[in-house]
Amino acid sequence: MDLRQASYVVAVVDHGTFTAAAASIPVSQPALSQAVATLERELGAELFHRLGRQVRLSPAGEAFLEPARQMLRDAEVARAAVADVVGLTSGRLDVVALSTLVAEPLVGLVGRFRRMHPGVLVRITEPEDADAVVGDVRSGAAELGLGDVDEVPAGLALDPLGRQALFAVLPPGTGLADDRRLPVARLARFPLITTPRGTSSRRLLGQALRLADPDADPEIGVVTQHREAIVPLVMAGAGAAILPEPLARAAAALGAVIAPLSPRLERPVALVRRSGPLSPAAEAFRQLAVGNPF
(Lines of atoms letter the chains of each structure in order from A and count residues from 1; the text may use other names and numbers.)
(Lines give C-alpha, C1' and ligand atoms only; values in the text may rest on other atoms or scores of the structure.)
Protein backbone atom coordinates (compact mmCIF):
# COMPACT_ATOMS: atom_id res chain seq x y z
CA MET A 1 0.00 0.00 0.00
CA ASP A 2 1.04 3.48 -0.75
CA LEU A 3 -0.12 7.05 -0.37
CA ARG A 4 -0.05 7.34 -4.13
CA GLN A 5 -2.31 4.35 -4.57
CA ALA A 6 -4.66 5.59 -1.90
CA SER A 7 -4.89 8.98 -3.54
CA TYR A 8 -5.62 7.31 -6.86
CA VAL A 9 -8.49 5.35 -5.36
CA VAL A 10 -9.89 8.45 -3.74
CA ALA A 11 -9.61 10.33 -7.01
CA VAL A 12 -11.51 7.62 -8.86
CA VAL A 13 -14.25 7.72 -6.26
CA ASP A 14 -14.42 11.49 -6.39
CA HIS A 15 -14.44 11.70 -10.17
CA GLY A 16 -16.52 8.65 -10.93
CA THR A 17 -14.33 7.28 -13.69
CA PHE A 18 -10.70 6.26 -14.05
CA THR A 19 -10.22 8.56 -17.00
CA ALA A 20 -11.49 11.68 -15.25
CA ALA A 21 -9.53 10.80 -12.14
CA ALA A 22 -6.35 10.33 -14.16
CA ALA A 23 -6.82 13.70 -15.82
CA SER A 24 -7.23 15.38 -12.46
CA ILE A 25 -4.11 14.01 -10.83
CA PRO A 26 -2.53 14.34 -13.46
CA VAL A 27 -1.37 10.95 -14.60
CA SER A 28 -2.11 8.82 -17.61
CA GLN A 29 -5.15 6.60 -17.43
CA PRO A 30 -3.19 3.35 -17.85
CA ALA A 31 -0.89 4.33 -15.01
CA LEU A 32 -3.87 4.87 -12.77
CA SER A 33 -5.53 1.63 -13.82
CA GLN A 34 -2.37 -0.26 -13.16
CA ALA A 35 -1.79 1.32 -9.78
CA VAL A 36 -5.30 0.49 -8.64
CA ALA A 37 -4.98 -3.04 -9.99
CA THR A 38 -1.72 -3.51 -8.10
CA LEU A 39 -3.33 -2.30 -4.90
CA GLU A 40 -6.30 -4.60 -5.42
CA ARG A 41 -3.97 -7.52 -5.91
CA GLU A 42 -2.10 -6.63 -2.75
CA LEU A 43 -5.28 -6.28 -0.70
CA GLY A 44 -6.79 -9.37 -2.24
CA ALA A 45 -10.03 -7.70 -3.14
CA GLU A 46 -11.55 -5.67 -5.92
CA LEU A 47 -12.02 -2.09 -4.82
CA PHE A 48 -14.17 -1.24 -7.81
CA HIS A 49 -16.69 -3.24 -9.76
CA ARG A 50 -15.97 -2.77 -13.42
CA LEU A 51 -19.32 -2.60 -15.14
CA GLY A 52 -18.52 -2.10 -18.76
CA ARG A 53 -18.32 1.59 -19.20
CA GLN A 54 -18.69 2.66 -15.62
CA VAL A 55 -17.05 1.70 -12.37
CA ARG A 56 -18.64 1.41 -8.99
CA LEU A 57 -17.10 1.20 -5.56
CA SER A 58 -17.24 -2.35 -4.21
CA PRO A 59 -17.93 -3.20 -0.57
CA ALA A 60 -14.19 -3.64 -0.08
CA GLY A 61 -13.68 -0.27 -1.73
CA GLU A 62 -16.13 1.33 0.64
CA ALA A 63 -14.30 -0.17 3.58
CA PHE A 64 -11.03 1.11 2.17
CA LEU A 65 -12.18 4.59 1.32
CA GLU A 66 -12.44 6.28 4.69
CA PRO A 67 -9.16 5.08 6.15
CA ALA A 68 -7.55 6.05 2.87
CA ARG A 69 -8.92 9.56 3.07
CA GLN A 70 -7.74 9.76 6.66
CA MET A 71 -4.31 8.61 5.60
CA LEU A 72 -4.07 11.37 3.03
CA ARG A 73 -5.26 13.92 5.53
CA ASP A 74 -2.60 12.74 7.96
CA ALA A 75 0.03 13.15 5.31
CA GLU A 76 -1.08 16.73 4.87
CA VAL A 77 -1.05 17.24 8.61
CA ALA A 78 2.50 15.91 8.77
CA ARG A 79 3.59 18.13 5.93
CA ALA A 80 1.92 21.18 7.47
CA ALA A 81 3.36 20.45 10.90
CA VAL A 82 6.86 20.41 9.49
CA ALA A 83 6.13 23.53 7.46
CA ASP A 84 4.99 25.26 10.62
CA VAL A 85 8.25 24.42 12.30
CA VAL A 86 10.18 25.61 9.27
CA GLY A 87 8.09 28.75 9.08
CA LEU A 88 8.63 29.40 12.78
CA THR A 89 4.94 29.38 13.57
CA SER A 90 5.44 26.27 15.63
CA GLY A 91 8.17 24.20 17.15
CA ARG A 92 10.55 24.38 20.06
CA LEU A 93 13.97 25.77 20.69
CA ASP A 94 16.15 24.29 23.40
CA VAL A 95 18.80 26.58 24.80
CA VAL A 96 21.21 25.69 27.58
CA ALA A 97 22.58 28.77 29.26
CA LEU A 98 24.87 29.51 32.15
CA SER A 99 22.65 30.83 34.87
CA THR A 100 24.72 34.00 35.12
CA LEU A 101 23.94 34.68 31.48
CA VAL A 102 20.21 34.15 31.74
CA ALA A 103 19.39 37.62 33.00
CA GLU A 104 21.69 39.19 30.48
CA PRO A 105 21.76 38.69 27.56
CA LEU A 106 19.42 35.70 27.33
CA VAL A 107 16.13 37.08 28.59
CA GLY A 108 16.31 40.05 26.24
CA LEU A 109 17.02 37.83 23.27
CA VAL A 110 14.32 35.37 24.18
CA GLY A 111 11.85 38.19 24.64
CA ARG A 112 12.54 39.58 21.20
CA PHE A 113 12.53 36.11 19.68
CA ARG A 114 9.19 35.26 21.25
CA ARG A 115 7.66 38.50 20.05
CA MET A 116 8.83 37.69 16.53
CA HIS A 117 7.81 34.01 16.65
CA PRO A 118 5.10 33.54 19.26
CA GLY A 119 4.41 30.00 18.15
CA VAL A 120 7.86 28.71 19.00
CA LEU A 121 8.30 27.45 22.51
CA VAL A 122 11.68 28.30 24.02
CA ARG A 123 12.99 25.96 26.64
CA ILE A 124 15.87 27.18 28.76
CA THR A 125 17.89 24.63 30.70
CA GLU A 126 20.76 24.97 33.11
CA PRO A 127 24.00 23.09 32.59
CA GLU A 128 25.20 20.65 35.20
CA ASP A 129 28.50 22.49 35.29
CA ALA A 130 30.43 24.95 33.19
CA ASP A 131 31.52 22.38 30.63
CA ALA A 132 28.00 21.08 30.23
CA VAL A 133 27.01 23.98 27.99
CA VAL A 134 29.26 22.58 25.33
CA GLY A 135 28.43 19.02 26.29
CA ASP A 136 24.68 19.52 26.05
CA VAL A 137 24.98 21.04 22.61
CA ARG A 138 27.25 18.27 21.52
CA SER A 139 24.92 15.61 22.83
CA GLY A 140 21.88 17.29 21.36
CA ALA A 141 20.24 17.91 24.72
CA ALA A 142 20.06 21.53 23.61
CA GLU A 143 20.45 22.99 20.18
CA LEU A 144 22.06 26.22 21.28
CA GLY A 145 24.23 26.98 24.24
CA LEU A 146 25.05 30.28 25.88
CA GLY A 147 28.30 30.18 27.72
CA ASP A 148 31.57 31.89 28.45
CA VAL A 149 33.65 29.85 26.08
CA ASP A 150 35.87 31.21 23.36
CA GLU A 151 36.61 28.01 21.62
CA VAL A 152 34.78 24.76 20.98
CA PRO A 153 35.82 21.28 19.88
CA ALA A 154 35.48 20.09 16.29
CA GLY A 155 31.92 19.54 15.21
CA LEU A 156 30.70 22.57 17.08
CA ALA A 157 30.80 26.22 16.16
CA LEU A 158 30.69 29.43 18.11
CA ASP A 159 29.28 32.92 17.65
CA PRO A 160 30.91 35.47 19.97
CA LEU A 161 28.29 37.81 21.34
CA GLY A 162 30.51 40.15 23.33
CA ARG A 163 32.36 40.31 26.58
CA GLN A 164 30.95 40.72 30.01
CA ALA A 165 32.74 42.59 32.79
CA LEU A 166 32.88 41.06 36.26
CA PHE A 167 32.39 43.30 39.25
CA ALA A 168 33.26 42.88 42.84
CA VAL A 169 30.22 42.94 45.05
CA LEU A 170 30.93 44.06 48.59
CA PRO A 171 28.87 44.46 51.71
CA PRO A 172 27.09 47.79 52.16
CA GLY A 173 29.27 50.47 53.72
CA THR A 174 32.54 49.12 52.41
CA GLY A 175 34.79 52.08 51.63
CA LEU A 176 36.42 52.25 48.24
CA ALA A 177 39.09 54.41 46.68
CA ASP A 178 38.01 57.32 44.54
CA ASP A 179 38.64 55.75 41.21
CA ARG A 180 36.16 53.07 42.27
CA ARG A 181 38.22 50.24 40.80
CA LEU A 182 39.08 47.49 43.18
CA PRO A 183 42.45 45.81 42.94
CA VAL A 184 42.06 42.08 42.94
CA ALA A 185 44.62 41.85 45.70
CA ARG A 186 42.30 43.80 47.92
CA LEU A 187 39.36 41.66 46.96
CA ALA A 188 41.35 38.67 48.09
CA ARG A 189 41.40 40.03 51.60
CA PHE A 190 37.66 39.68 51.92
CA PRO A 191 36.17 36.32 52.79
CA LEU A 192 34.79 35.20 49.50
CA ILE A 193 31.39 33.83 48.54
CA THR A 194 31.27 31.59 45.54
CA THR A 195 29.73 28.59 43.88
CA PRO A 196 31.27 25.08 43.97
CA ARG A 197 34.26 24.00 41.95
CA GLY A 198 33.41 23.23 38.34
CA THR A 199 31.15 26.19 37.90
CA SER A 200 32.06 28.98 35.59
CA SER A 201 31.91 31.61 38.32
CA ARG A 202 34.28 29.70 40.54
CA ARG A 203 36.69 29.25 37.70
CA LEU A 204 36.69 32.95 36.98
CA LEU A 205 37.28 33.77 40.59
CA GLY A 206 40.22 31.47 40.83
CA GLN A 207 41.63 32.83 37.63
CA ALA A 208 41.39 36.41 38.89
CA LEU A 209 43.02 35.61 42.17
CA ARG A 210 45.88 33.69 40.62
CA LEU A 211 46.43 36.57 38.27
CA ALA A 212 46.83 38.97 41.17
CA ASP A 213 49.08 36.80 43.25
CA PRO A 214 49.83 33.18 42.39
CA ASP A 215 50.96 32.46 45.92
CA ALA A 216 48.13 34.05 47.82
CA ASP A 217 45.77 31.89 49.77
CA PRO A 218 42.48 33.74 49.72
CA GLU A 219 39.82 32.75 52.16
CA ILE A 220 36.71 31.13 50.76
CA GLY A 221 34.01 32.03 53.19
CA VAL A 222 30.90 30.49 51.74
CA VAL A 223 30.38 27.95 49.01
CA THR A 224 26.86 27.48 47.76
CA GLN A 225 25.10 26.08 44.76
CA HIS A 226 22.32 28.55 45.33
CA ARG A 227 23.30 31.48 43.16
CA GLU A 228 20.31 33.45 44.27
CA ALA A 229 21.76 33.33 47.80
CA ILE A 230 24.99 35.07 46.90
CA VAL A 231 23.73 38.64 46.89
CA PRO A 232 21.82 38.24 50.16
CA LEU A 233 24.93 36.71 51.70
CA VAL A 234 26.97 39.72 50.64
CA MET A 235 24.28 42.04 51.92
CA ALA A 236 24.37 40.23 55.22
CA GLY A 237 28.07 40.86 55.44
CA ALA A 238 29.11 37.26 54.92
CA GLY A 239 31.79 38.29 52.48
CA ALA A 240 32.49 39.52 48.98
CA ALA A 241 31.66 38.02 45.64
CA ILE A 242 32.35 38.66 42.02
CA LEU A 243 29.41 38.75 39.70
CA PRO A 244 28.77 39.68 36.10
CA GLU A 245 28.06 43.38 35.72
CA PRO A 246 24.28 43.10 35.27
CA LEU A 247 23.87 41.06 38.41
CA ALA A 248 26.27 43.32 40.28
CA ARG A 249 24.28 46.40 39.32
CA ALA A 250 21.13 44.76 40.56
CA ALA A 251 22.90 44.09 43.87
CA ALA A 252 24.02 47.74 43.96
CA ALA A 253 20.39 48.79 43.69
CA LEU A 254 19.81 46.84 46.88
CA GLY A 255 22.60 48.67 48.63
CA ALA A 256 25.68 46.58 47.92
CA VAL A 257 28.90 48.29 47.04
CA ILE A 258 30.13 47.25 43.62
CA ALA A 259 33.24 48.00 41.66
CA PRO A 260 35.01 46.87 38.54
CA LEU A 261 38.17 45.02 39.28
CA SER A 262 41.70 46.02 38.58
CA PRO A 263 43.03 44.52 36.46
CA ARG A 264 39.86 44.46 34.56
CA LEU A 265 38.20 41.03 34.68
CA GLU A 266 35.85 39.96 31.98
CA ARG A 267 34.68 36.87 30.21
CA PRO A 268 33.57 36.07 26.71
CA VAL A 269 29.93 35.40 26.00
CA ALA A 270 29.24 33.22 23.03
CA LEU A 271 26.54 31.17 21.43
CA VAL A 272 27.52 27.53 20.97
CA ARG A 273 25.95 25.50 18.20
CA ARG A 274 26.83 22.44 16.25
CA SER A 275 28.45 23.14 12.91
CA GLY A 276 26.18 22.38 10.01
CA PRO A 277 22.64 23.56 9.45
CA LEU A 278 20.52 24.35 12.47
CA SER A 279 16.79 24.01 12.82
CA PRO A 280 14.93 27.06 11.55
CA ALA A 281 14.14 28.28 15.03
CA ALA A 282 17.73 27.93 16.19
CA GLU A 283 19.03 29.65 13.11
CA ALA A 284 16.61 32.54 13.59
CA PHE A 285 17.68 32.84 17.21
CA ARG A 286 21.30 32.84 16.19
CA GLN A 287 20.74 35.60 13.66
CA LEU A 288 18.96 37.60 16.31
CA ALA A 289 21.77 37.10 18.79
CA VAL A 290 24.68 37.96 16.52
CA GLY A 291 22.73 40.94 15.16
CA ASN A 292 22.33 42.35 18.65
CA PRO A 293 25.68 42.30 20.43
CA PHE A 294 25.80 43.89 23.81
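What about the form predicted alone, after the form predicted together with the DNA?
The following holds one chain only.
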Protein backbone atom coordinates (compact mmCIF):
# COMPACT_ATOMS: atom_id res chain seq x y z
CA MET A 1 0.00 0.00 0.00
CA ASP A 2 1.26 3.47 -0.84
CA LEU A 3 0.14 7.07 -0.49
CA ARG A 4 -1.10 7.15 -4.07
CA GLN A 5 -3.49 4.27 -3.48
CA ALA A 6 -4.71 5.78 -0.20
CA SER A 7 -5.32 9.12 -1.91
CA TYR A 8 -7.35 7.41 -4.64
CA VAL A 9 -9.61 5.69 -2.10
CA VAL A 10 -10.19 8.96 -0.23
CA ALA A 11 -10.91 10.76 -3.50
CA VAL A 12 -13.55 8.16 -4.47
CA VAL A 13 -15.23 8.58 -1.07
CA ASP A 14 -15.15 12.38 -1.27
CA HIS A 15 -16.40 12.60 -4.87
CA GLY A 16 -18.82 9.66 -4.98
CA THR A 17 -17.68 7.95 -8.20
CA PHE A 18 -14.47 6.65 -9.72
CA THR A 19 -14.93 9.00 -12.67
CA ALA A 20 -15.32 12.12 -10.55
CA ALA A 21 -12.43 11.06 -8.30
CA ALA A 22 -10.15 10.57 -11.30
CA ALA A 23 -11.04 14.00 -12.67
CA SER A 24 -10.29 15.64 -9.32
CA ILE A 25 -6.73 14.29 -9.05
CA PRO A 26 -6.38 14.28 -12.17
CA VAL A 27 -5.62 10.78 -13.43
CA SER A 28 -7.30 8.53 -15.94
CA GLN A 29 -10.31 6.64 -14.62
CA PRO A 30 -8.92 3.20 -15.66
CA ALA A 31 -5.63 3.94 -13.87
CA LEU A 32 -7.46 4.92 -10.69
CA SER A 33 -9.72 1.87 -10.82
CA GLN A 34 -6.73 -0.42 -11.39
CA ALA A 35 -4.83 1.11 -8.44
CA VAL A 36 -7.81 0.62 -6.12
CA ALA A 37 -8.31 -2.96 -7.34
CA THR A 38 -4.62 -3.69 -6.71
CA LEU A 39 -4.94 -2.31 -3.19
CA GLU A 40 -8.01 -4.46 -2.56
CA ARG A 41 -6.07 -7.56 -3.62
CA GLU A 42 -3.20 -6.59 -1.30
CA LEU A 43 -5.61 -6.12 1.59
CA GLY A 44 -7.65 -9.21 0.78
CA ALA A 45 -10.97 -7.35 0.92
CA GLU A 46 -13.17 -5.18 -1.24
CA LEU A 47 -13.19 -1.56 -0.12
CA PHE A 48 -16.20 -0.56 -2.20
CA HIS A 49 -19.51 -2.01 -3.25
CA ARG A 50 -19.86 -1.16 -6.94
CA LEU A 51 -23.47 -0.17 -7.71
CA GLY A 52 -23.43 0.73 -11.37
CA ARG A 53 -21.66 4.06 -11.63
CA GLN A 54 -22.14 4.72 -7.93
CA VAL A 55 -19.94 3.23 -5.22
CA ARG A 56 -20.44 2.72 -1.50
CA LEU A 57 -17.89 1.84 1.16
CA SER A 58 -17.89 -1.75 2.33
CA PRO A 59 -17.29 -2.54 6.03
CA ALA A 60 -13.62 -3.04 5.16
CA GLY A 61 -13.62 0.31 3.40
CA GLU A 62 -15.15 2.01 6.44
CA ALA A 63 -12.32 0.59 8.56
CA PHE A 64 -9.71 1.69 6.03
CA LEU A 65 -10.91 5.27 5.48
CA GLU A 66 -9.86 6.96 8.73
CA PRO A 67 -6.31 5.48 8.78
CA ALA A 68 -5.98 6.43 5.10
CA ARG A 69 -6.97 10.06 5.79
CA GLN A 70 -4.55 10.17 8.71
CA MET A 71 -1.75 8.70 6.61
CA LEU A 72 -2.29 11.41 3.98
CA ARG A 73 -2.40 14.06 6.68
CA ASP A 74 0.87 12.77 8.18
CA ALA A 75 2.48 12.85 4.75
CA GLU A 76 1.31 16.42 4.27
CA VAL A 77 2.79 17.38 7.65
CA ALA A 78 6.10 15.81 6.64
CA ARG A 79 6.18 17.63 3.29
CA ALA A 80 5.21 20.91 4.91
CA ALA A 81 7.90 20.51 7.58
CA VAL A 82 10.51 20.36 4.84
CA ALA A 83 8.98 23.40 3.15
CA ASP A 84 9.05 25.22 6.47
CA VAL A 85 12.83 25.21 6.37
CA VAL A 86 12.63 27.84 3.64
CA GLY A 87 9.61 29.64 5.07
CA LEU A 88 5.84 29.18 5.16
CA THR A 89 5.26 30.31 1.59
CA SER A 90 2.78 27.66 0.45
CA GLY A 91 0.61 24.86 1.72
CA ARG A 92 -2.96 24.29 2.83
CA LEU A 93 -4.80 24.57 6.12
CA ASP A 94 -8.10 22.72 6.66
CA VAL A 95 -10.28 24.08 9.47
CA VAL A 96 -13.68 22.78 10.53
CA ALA A 97 -15.77 25.25 12.53
CA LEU A 98 -19.26 25.65 13.90
CA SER A 99 -21.08 28.12 11.68
CA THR A 100 -21.85 30.38 14.66
CA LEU A 101 -18.11 30.69 15.37
CA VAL A 102 -17.17 31.69 11.84
CA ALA A 103 -18.12 35.38 12.23
CA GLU A 104 -16.14 35.55 15.46
CA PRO A 105 -13.45 34.54 16.09
CA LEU A 106 -12.64 32.59 12.91
CA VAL A 107 -13.00 35.34 10.30
CA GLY A 108 -10.63 37.68 12.15
CA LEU A 109 -8.08 34.94 12.76
CA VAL A 110 -8.11 33.77 9.14
CA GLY A 111 -7.76 37.35 7.92
CA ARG A 112 -4.68 37.94 10.06
CA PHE A 113 -3.25 34.55 9.16
CA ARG A 114 -3.66 35.17 5.44
CA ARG A 115 -1.99 38.57 5.70
CA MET A 116 0.95 36.92 7.41
CA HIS A 117 1.06 33.87 5.08
CA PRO A 118 -0.59 34.81 1.76
CA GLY A 119 0.69 31.69 0.03
CA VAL A 120 -1.29 29.30 2.27
CA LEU A 121 -4.73 28.20 1.10
CA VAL A 122 -7.26 28.06 3.97
CA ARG A 123 -10.24 25.75 3.52
CA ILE A 124 -13.13 26.13 5.98
CA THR A 125 -15.84 23.49 6.33
CA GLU A 126 -19.01 23.59 8.41
CA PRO A 127 -20.02 20.41 10.24
CA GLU A 128 -23.54 19.11 10.57
CA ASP A 129 -23.39 19.23 14.36
CA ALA A 130 -21.06 20.00 17.26
CA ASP A 131 -19.71 16.44 17.59
CA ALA A 132 -18.62 16.49 13.96
CA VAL A 133 -15.97 19.14 14.75
CA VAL A 134 -14.16 16.63 16.92
CA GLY A 135 -14.91 13.82 14.48
CA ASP A 136 -13.41 15.65 11.50
CA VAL A 137 -10.19 16.41 13.40
CA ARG A 138 -9.95 12.84 14.67
CA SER A 139 -10.48 11.37 11.19
CA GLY A 140 -7.99 13.73 9.53
CA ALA A 141 -10.63 15.43 7.38
CA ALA A 142 -9.51 18.69 9.03
CA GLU A 143 -6.34 19.53 10.92
CA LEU A 144 -7.90 22.06 13.28
CA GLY A 145 -11.42 22.40 14.65
CA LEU A 146 -13.16 25.36 16.25
CA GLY A 147 -16.02 24.45 18.55
CA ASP A 148 -17.68 24.92 21.91
CA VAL A 149 -15.63 22.17 23.52
CA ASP A 150 -14.57 22.33 27.17
CA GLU A 151 -13.30 18.77 27.76
CA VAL A 152 -10.26 17.33 26.03
CA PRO A 153 -11.51 14.72 23.52
CA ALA A 154 -9.87 11.30 23.76
CA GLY A 155 -6.72 11.15 21.67
CA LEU A 156 -6.79 14.86 20.82
CA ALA A 157 -5.62 18.14 22.36
CA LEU A 158 -7.46 21.33 23.20
CA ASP A 159 -6.49 25.01 23.29
CA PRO A 160 -9.11 27.13 25.13
CA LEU A 161 -9.57 30.50 23.42
CA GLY A 162 -12.18 32.13 25.63
CA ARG A 163 -15.90 32.25 26.32
CA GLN A 164 -18.62 33.73 24.14
CA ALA A 165 -21.86 35.23 25.47
CA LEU A 166 -25.20 34.35 23.90
CA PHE A 167 -27.94 36.96 23.58
CA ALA A 168 -31.68 36.77 23.12
CA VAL A 169 -32.79 38.05 19.71
CA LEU A 170 -36.37 39.29 19.82
CA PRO A 171 -38.88 40.71 17.31
CA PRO A 172 -38.82 44.48 16.72
CA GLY A 173 -40.79 46.42 19.32
CA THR A 174 -40.31 43.91 22.15
CA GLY A 175 -40.15 45.77 25.46
CA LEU A 176 -37.35 45.16 27.95
CA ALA A 177 -36.73 46.05 31.57
CA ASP A 178 -34.63 49.11 32.40
CA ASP A 179 -31.46 47.04 32.74
CA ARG A 180 -32.00 45.70 29.19
CA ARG A 181 -31.58 42.11 30.36
CA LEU A 182 -34.02 39.32 29.60
CA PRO A 183 -34.72 36.67 32.23
CA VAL A 184 -34.47 33.20 30.74
CA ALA A 185 -37.91 32.43 32.17
CA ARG A 186 -39.36 35.23 30.01
CA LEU A 187 -37.53 33.92 26.95
CA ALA A 188 -39.40 30.65 27.48
CA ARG A 189 -42.70 32.47 26.99
CA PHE A 190 -41.81 33.32 23.38
CA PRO A 191 -42.26 30.80 20.57
CA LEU A 192 -38.66 29.81 19.93
CA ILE A 193 -36.74 29.64 16.67
CA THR A 194 -33.97 27.10 16.85
CA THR A 195 -31.78 24.70 14.94
CA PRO A 196 -32.39 20.90 15.05
CA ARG A 197 -31.54 18.68 17.99
CA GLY A 198 -27.86 17.89 18.25
CA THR A 199 -26.70 21.34 17.20
CA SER A 200 -24.74 23.56 19.56
CA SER A 201 -27.38 26.31 19.71
CA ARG A 202 -30.21 23.88 20.45
CA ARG A 203 -28.21 22.26 23.24
CA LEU A 204 -27.34 25.58 24.87
CA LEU A 205 -30.93 26.80 24.65
CA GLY A 206 -32.18 23.62 26.28
CA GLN A 207 -29.66 23.92 29.10
CA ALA A 208 -30.66 27.52 29.83
CA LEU A 209 -34.37 26.75 29.88
CA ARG A 210 -33.95 23.72 32.13
CA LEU A 211 -31.88 25.74 34.61
CA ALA A 212 -34.51 28.48 34.69
CA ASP A 213 -37.43 26.10 35.20
CA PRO A 214 -36.99 22.32 35.01
CA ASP A 215 -40.77 21.90 34.63
CA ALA A 216 -41.21 24.46 31.87
CA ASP A 217 -42.56 23.31 28.52
CA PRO A 218 -41.39 26.01 26.10
CA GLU A 219 -43.00 26.31 22.70
CA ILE A 220 -40.79 25.61 19.71
CA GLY A 221 -42.15 27.78 16.92
CA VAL A 222 -39.67 27.06 14.12
CA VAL A 223 -36.94 24.47 13.66
CA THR A 224 -34.60 25.22 10.76
CA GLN A 225 -31.31 23.89 9.47
CA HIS A 226 -30.77 27.19 7.67
CA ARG A 227 -29.02 29.35 10.26
CA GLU A 228 -29.07 32.31 7.92
CA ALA A 229 -32.88 32.25 8.15
CA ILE A 230 -33.03 32.70 11.93
CA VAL A 231 -32.72 36.50 12.02
CA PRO A 232 -35.20 37.07 9.15
CA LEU A 233 -37.65 34.77 10.96
CA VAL A 234 -37.28 36.82 14.15
CA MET A 235 -37.72 40.03 12.18
CA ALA A 236 -40.89 38.60 10.64
CA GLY A 237 -42.32 37.96 14.10
CA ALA A 238 -42.08 34.16 14.01
CA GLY A 239 -40.53 34.00 17.47
CA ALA A 240 -37.35 34.59 19.47
CA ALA A 241 -33.91 33.02 19.23
CA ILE A 242 -30.55 32.98 20.95
CA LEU A 243 -27.38 33.82 19.04
CA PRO A 244 -23.73 34.52 19.86
CA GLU A 245 -23.19 38.17 20.72
CA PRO A 246 -21.51 39.16 17.40
CA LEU A 247 -24.41 37.73 15.37
CA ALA A 248 -26.95 39.23 17.77
CA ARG A 249 -25.44 42.70 17.36
CA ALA A 250 -25.63 42.32 13.60
CA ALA A 251 -29.32 41.46 14.03
CA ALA A 252 -29.80 44.59 16.16
CA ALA A 253 -28.48 46.69 13.28
CA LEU A 254 -31.37 45.32 11.21
CA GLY A 255 -33.95 46.31 13.83
CA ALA A 256 -34.19 43.27 16.10
CA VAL A 257 -34.27 43.76 19.86
CA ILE A 258 -31.37 42.01 21.58
CA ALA A 259 -30.61 41.43 25.24
CA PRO A 260 -28.10 39.54 27.37
CA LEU A 261 -29.79 36.76 29.27
CA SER A 262 -30.22 36.57 33.01
CA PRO A 263 -28.64 34.41 34.29
CA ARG A 264 -25.81 34.92 31.80
CA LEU A 265 -25.56 32.28 29.10
CA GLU A 266 -22.18 31.66 27.52
CA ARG A 267 -20.20 28.89 25.91
CA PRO A 268 -16.53 27.91 25.77
CA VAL A 269 -14.63 28.33 22.53
CA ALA A 270 -11.62 26.13 21.87
CA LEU A 271 -9.32 24.93 19.13
CA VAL A 272 -9.28 21.14 18.74
CA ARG A 273 -6.18 19.55 17.27
CA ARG A 274 -4.19 16.36 17.13
CA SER A 275 -1.91 15.75 20.07
CA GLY A 276 1.00 15.03 17.73
CA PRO A 277 2.95 17.37 15.44
CA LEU A 278 0.98 19.77 13.28
CA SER A 279 1.81 21.04 9.81
CA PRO A 280 3.67 24.36 9.85
CA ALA A 281 0.50 26.13 8.62
CA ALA A 282 -1.63 24.62 11.37
CA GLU A 283 0.96 25.36 14.04
CA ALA A 284 1.24 28.98 12.87
CA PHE A 285 -2.54 29.35 13.00
CA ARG A 286 -2.67 27.73 16.43
CA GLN A 287 -0.05 30.13 17.79
CA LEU A 288 -1.98 33.07 16.36
CA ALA A 289 -5.26 31.89 17.91
CA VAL A 290 -3.77 31.11 21.33
CA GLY A 291 -1.98 34.45 21.33
CA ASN A 292 -5.22 36.35 20.67
CA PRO A 293 -7.81 35.00 23.11
CA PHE A 294 -11.09 36.87 23.50
